[in-house]
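So this first bit is one chain, no partners, the form predicted on its own, shown in structure tokens.
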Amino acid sequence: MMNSMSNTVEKLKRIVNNLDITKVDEREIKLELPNEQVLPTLLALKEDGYSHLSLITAVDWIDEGKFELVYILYSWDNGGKFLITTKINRDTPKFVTVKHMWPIARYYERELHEFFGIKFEGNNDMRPLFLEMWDDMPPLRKDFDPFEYSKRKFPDREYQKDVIHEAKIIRGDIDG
């Protein structure tokens, strides 16, 4: 870990209790946080030079009944990157917006709403970005079945292969 990142981690330890730190590589650190610690940590990182919000994304941990939100902050000064993660309930997925801290967040949050169904309190613009007239569950949730969706939406098409079924066999989810 670079010295400047070590200094930032030491500062964070003063404001965040029980900081769970994973060094991904020399320039990348992952911090797993409880929900209430995310905003103060993001603010502290922004004030310490990690001012570029590169991405907000999510991971569907369906077996845990959770979504993991991942905020990626980058420093143009030292090239370091922090990944801030927190888990939210998958059945009622919502979190607070960070668009007041980074205006670009409104688009990342819209995307997460569109593809995972996650709502962000304080961001009232949840219009779809990509999916026109979508009428099913968000398509990046692991329980979304694209093959069933396609058969229902396009019943006249013939499907030669069920690639999802084949992928499940390859992954070992089901027996072939």
Contents of the next structure:
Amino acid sequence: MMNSMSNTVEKLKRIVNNLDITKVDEREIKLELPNEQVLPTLLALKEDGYSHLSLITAVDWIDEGKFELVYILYSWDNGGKFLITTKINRDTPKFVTVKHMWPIARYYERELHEFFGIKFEGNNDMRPLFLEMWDDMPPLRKDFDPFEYSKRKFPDREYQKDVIHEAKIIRGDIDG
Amino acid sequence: MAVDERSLWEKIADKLRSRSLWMLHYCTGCGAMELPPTMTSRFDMERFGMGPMATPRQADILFITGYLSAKTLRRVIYTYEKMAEPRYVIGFGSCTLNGGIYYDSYATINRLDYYIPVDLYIAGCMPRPEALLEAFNELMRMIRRGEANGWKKYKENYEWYKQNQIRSLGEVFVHDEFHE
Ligand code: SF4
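How about the form predicted in complex with the partner chain, since we already have the form predicted on its own?
Okay, now the whole complex, with that chain kicking things off.
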């Protein structure tokens, strides 16, 4: 772990007790946090130079009944990266917005609402962002079946098997 | 008049048309990568009298490279309907043929000729520039023989195409929050 990153981790330990730290690699650290400690941690990291919000995304842990929210913060000073993750309930997925800290977050949050159905308190603009006229459950949930949807919405070509022709190729009558 | 019946004047016009085709490419698919070598000096598509064109109003060929999502299909239908007749469509890559590796995607269509008429398909993922040149030559031959009649089919079966478009897209009209 880089020196500057361990300094930051030391600082975080003062705000958050029982910090769950995973070192992904030399410049990447993952922190799993309880819901209520996410915002203070993000704020502390932002003040410490990790001010670039690269991404907010989610992972569907369907067997646990949880969504895992992932915030990725990047520092332009030392190239280090922090992954802040927290698990929320899958049945009533809700979290708080961070759009007051990073205006760009409102697009990520819209995307998460569109693809996972997660709502963000404080961000009311939940218009669809990528999909147009979507008419099913949010498509990146694990219980959504894309193949079934594709078959229903986008008809496929029907192929007819020409057995005689294939037999001729196998026998060498015609050049396949 | 049957679809493929042509007057003498049309036969002459087709002959001339086939020598000067302008192409509009809708390059949302990965196969678009094969176009630059086709256009530039190595394979030099221009020696066949073909050139790239920036607007649908002036283009003869609509060249679709690979997968189309429901969202882009809407734009493609717009583009196609804006083109002046006669207009030809080439579907490039297996994605336009049968969905290719995205056959089970919730976002991409599986078969282009269900929505707009396709005169010629190029199979492969992705087809090489040689295949493209072969296809362009084939299209020119088809135009000369009066076989590239997709645009007439579209007019005749407009209802069928529209109904398919509505079935998959819900509505063809484009709503766009950044332009409305
Ligand atoms: S056919 Fe292959 S190369 Fe072409 S768009 Fe589909 S996946 Fe990409």
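Numbering follows the first chain given and starts at 1. Predicted model only: the values in this text are computed from it and were never measured. Rigid core (definition): largest C-alpha set, two forms, superposition within 1.5 Å.
J.: Using the core for the fit, does the CA position of residue 151 change by 2 Å or more between these two forms?
T.: Where the cores coincide, residue 151 still shows a C-alpha shift between these two forms that is 2 Å or more.
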